[in-house]
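To begin, one chain is listed below as structure tokens, in the form predicted alone.
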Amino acid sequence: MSKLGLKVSNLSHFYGPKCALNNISFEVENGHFCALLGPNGAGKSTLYALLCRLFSAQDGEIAIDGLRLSENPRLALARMGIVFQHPTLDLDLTVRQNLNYFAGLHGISGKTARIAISEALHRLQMAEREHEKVRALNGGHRRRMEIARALIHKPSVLLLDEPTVGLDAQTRRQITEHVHDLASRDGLTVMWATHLVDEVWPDDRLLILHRGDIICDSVAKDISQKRSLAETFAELTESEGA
């Protein structure tokens, strides 16, 4: 049996009386791409905040690469790379300078940092832009750079929260392909949160989150059957909200 990259067990979270996540559980095996699909307000951002330990879990358990987040937070989080929805880059530094600063935050320096940065840039096809200032990059290249930054410390789990917001359709498709390659080729466990059905491939593991509940957990093509995923998703979320 494949080792689990990510395991969430009976996770709940409340904002006062409002339930943001309702006793959700799921597992993602190493080397798998898992799409987390949900409309705005479904609970995706809350789940990611708990996975990144921006919030502490009120109820339930999270394990990253076999390490319980509540028991070994530093070790568990070190196994994770994160790409947030909103960019967090210094526009006036070059690509390599940004990545070098981030490597330093992980305690990576000198030759080790140079090698790790070069490898991450090559994986995302960004090596030729390493000396350009981030301000000069288009939105797609900035996103690739943020993914490269998330890979510097060689995590086993990669979380991406709405990573293509504001990008055109072609750029979104290219970035989605790159991240799928990271799972299939490099063995990364990937969780990709989105509200856009066209970013989910037929063979992807798919979780549909709505109003704090996981209402579907299967392979995308099995969930949609003979219909389009867009039709299925709209029907499921509309009926759940009725």
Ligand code: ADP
Given for the second form:
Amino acid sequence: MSKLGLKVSNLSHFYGPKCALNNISFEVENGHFCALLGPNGAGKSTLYALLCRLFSAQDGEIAIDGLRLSENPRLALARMGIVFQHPTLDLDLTVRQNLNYFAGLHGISGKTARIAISEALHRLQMAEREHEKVRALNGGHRRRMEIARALIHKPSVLLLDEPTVGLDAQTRRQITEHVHDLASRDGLTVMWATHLVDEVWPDDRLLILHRGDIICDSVAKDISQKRSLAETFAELTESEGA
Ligand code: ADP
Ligand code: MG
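May I ask for the structure of the form predicted together with ligand ADP now, the form predicted alone having been displayed?
Below, the chain from earlier opens the complete complex, with every other chain and molecule after it.
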């Protein structure tokens, strides 16, 4: 029950002399939704690059679903699904063809792939669009499809980096709800990076990242207390002319 979906210990990252992450540590329990809220430049994408091993950690330790990334990279990464900040879909393939290609990269093929893809599309209410070319889809459907893709190999930890940027308010809301459900209903550990306070729900676990430091780590409603989260977030992050 108390197993950790994510554990980050004393993680730092520098781009040359610039410190993008400053010795951060946090834990996310299995099956919890954790929002990572931070303004542009806070270090969110840098953290994701380290979590998915796009960058190897210069310092500190990461464990995914109890597996240390430095010791068991293949097994640890197999437990993780990721939706990057910038879309990575082949526009001229259909939805199913894109997902099939990804399944193949994970060594999943044939009937197993067909079933896993159908399940993932169902979960994101995208089943009826499986034969449409991605180019024909609107931004919200493309994002849902990327979330479906991240679920095909049945990860236990799902990481999303600003997955709703550029979408209209209603679509943002629907996708935010879907992904909350993936944690509460399906038991995935979710980390959702955003700079938008309205995507954080009162009962969410909330990390606020600012200039490479975690400046809050609690439940959202406890951080904002009687004020709105928007006010609290602005006050915490707008100092020194940020
Ligand atoms: P966020 O995703 O929260 O907007 P990033 O992780 O992209 O933040 O960036 C954190 C900091 O690191 C920013 O100050 C950014 O300018 C800097 N940074 C990001 N990528 C690079 C890079 N490739 N080279 C140098 N600095 C970078
Ligand atoms: Mg980013």
